[in-house]
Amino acid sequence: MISKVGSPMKTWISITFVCVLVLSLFSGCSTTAKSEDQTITMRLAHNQSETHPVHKSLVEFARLVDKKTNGTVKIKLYPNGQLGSEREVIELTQTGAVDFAKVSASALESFSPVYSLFSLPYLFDSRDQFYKVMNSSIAQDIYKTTTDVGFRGLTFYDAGTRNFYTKNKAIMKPEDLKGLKIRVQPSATSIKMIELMGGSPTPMSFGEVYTALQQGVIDGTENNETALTDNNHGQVAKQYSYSEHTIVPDILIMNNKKWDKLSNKQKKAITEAAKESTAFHKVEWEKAIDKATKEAKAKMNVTFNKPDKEPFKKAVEPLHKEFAKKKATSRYYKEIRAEATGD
């Protein structure tokens, strides 16, 4: 399952980090402890900036863990993709070189096919229904599907609705994507979605998007509003169109062996802290979206468009039929749709 996918620089960073960890272990600085009397320092990696709401929520998670464990478990954050791409930090979490990672559900697709559901366009009918599903037993079951490959899900963080934005063309209907190179997450489902809508999908690491837009390697991408401001995409992409095609959560994952070495009290503390940090994030996220939208309009001259979503939904109907039939996703697809619609 462990892959060597990633840029040479990011791979070098990841390899270097693993080497540092190995040296620290031999020097007696362990990241785990058998007794609650010992202090455990755990590492959490993610790819967002320190001003992003998800980073603030992870800071809150670390604070809560420290408080609830009476200081016996401390978490050090590594933001800004310091330890590699999402794929790389997932692999580091598999091996235990990293204890926690916050990654997009799309990045987990190749580790558990169930996660491909979150890349399915128009899986959820609204954000309220999204929260209903993510706070249900369905999500808890999905989190467990990666335990046999070395890690488990703990909680989710709202990453907003994903919408199309391009350098200079409003996407008001699927046909507007024809001939455009659109960056997508490295997800087979996302690639198929763009193809069905008529565009040319270009899988790419998030950290490469700004330069790719700037240099014309891609014509556009799809993400939430914070990418315009926190990642400066609004400096080069001036048309943002609310297709609202997917609601892809971020997932907090943890290495299984590290989890198993914790005491029951520590496990309970981490579980509670994760859930509370998700509630904290919901408030932070809403504030961040409002701020990002206003800033993108006023300071970056980004135009926000509201296309009719029905043609986009119709274009991706084949994907829904596929997910309803596939053995790996059929059960969860039907459960999520039933939960979302109240059937």
The other form holds:
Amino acid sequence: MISKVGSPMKTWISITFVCVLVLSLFSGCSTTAKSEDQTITMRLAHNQSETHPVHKSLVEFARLVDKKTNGTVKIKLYPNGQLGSEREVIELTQTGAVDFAKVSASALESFSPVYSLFSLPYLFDSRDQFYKVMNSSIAQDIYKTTTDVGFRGLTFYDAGTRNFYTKNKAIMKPEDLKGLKIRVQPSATSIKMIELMGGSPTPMSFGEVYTALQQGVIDGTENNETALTDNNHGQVAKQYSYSEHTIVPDILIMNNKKWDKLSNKQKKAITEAAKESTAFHKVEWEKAIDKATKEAKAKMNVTFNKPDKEPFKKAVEPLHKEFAKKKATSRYYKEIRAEATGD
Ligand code: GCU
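Next block: the form predicted together with alpha-D-glucopyranuronic acid, after the form predicted alone:
Every component of the complex follows; first up is the chain already shown.
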């Protein structure tokens, strides 16, 4: 459960991956039917464990799809990064070797530059602003920006605020990051954020973080509270600081060709199920954060700190200027800020 991508695991991932591909090629490809007379089974990959709220919400998504399609569309889940890192499962979704993947918006940045906005620190001033934007037509437009590279977004799941945590140093101001190797998601924007705050960014995939922390390859990282408990980071990292620098949504993506082959009724069912699973997740998420925080305090001895966020905001102002100006992001940057603040 701890180290998700060790060597034996990698071998296993490769074997599973090959099996999935072989299945796709020789099973008559169970997902090619347009008709609703036959049952379609689709694959959904993600990198969280079966106890994580995201997994529960995806189980709910699959249940709703089954129900709404009268059992004509079944979804099989592949959790725990079984089919690879987020980048790898996005690529599998592009080719159609898997049908759906749940990934962080940060991982989508290199497939559609617009997604980089979600890794822009302090894009949202609050969770309410975040929900307002994600429930608006802006998010729907963003989901469509990847159709020409093979997949589309369906919905989002709350993945909380991201905060810094290290083995033993409380991060109370940007200067505290100086000289520290901080793991970030493999996203150019996240790398720039750490550089501007004064730390040394170390991009790596999520499955490698626990071991990297334990072995001292990194001094700290940043994530929501469930990473402390569900991924055991709290066993090693003892100082968690609410810098609340980003609110990066998880995104459910789907192979575009598979989408086009569905009947209108099935498309409607999937769209509705996705939306309803997001609402289900909102409630699950709140419970999970509360539980993770209590558990990390009581069982793992993690200290939770509340730094002043202003100096962190100040440090990343140049990034806001850049995003407001550059062609790939300026339109959405302005739209998101206007929707968020009601201006
Ligand atoms: C969050 C997110 C994952 C992501 C992880 C990360 O947990 O939900 O999808 O992989 O952050 O930091 O990589």
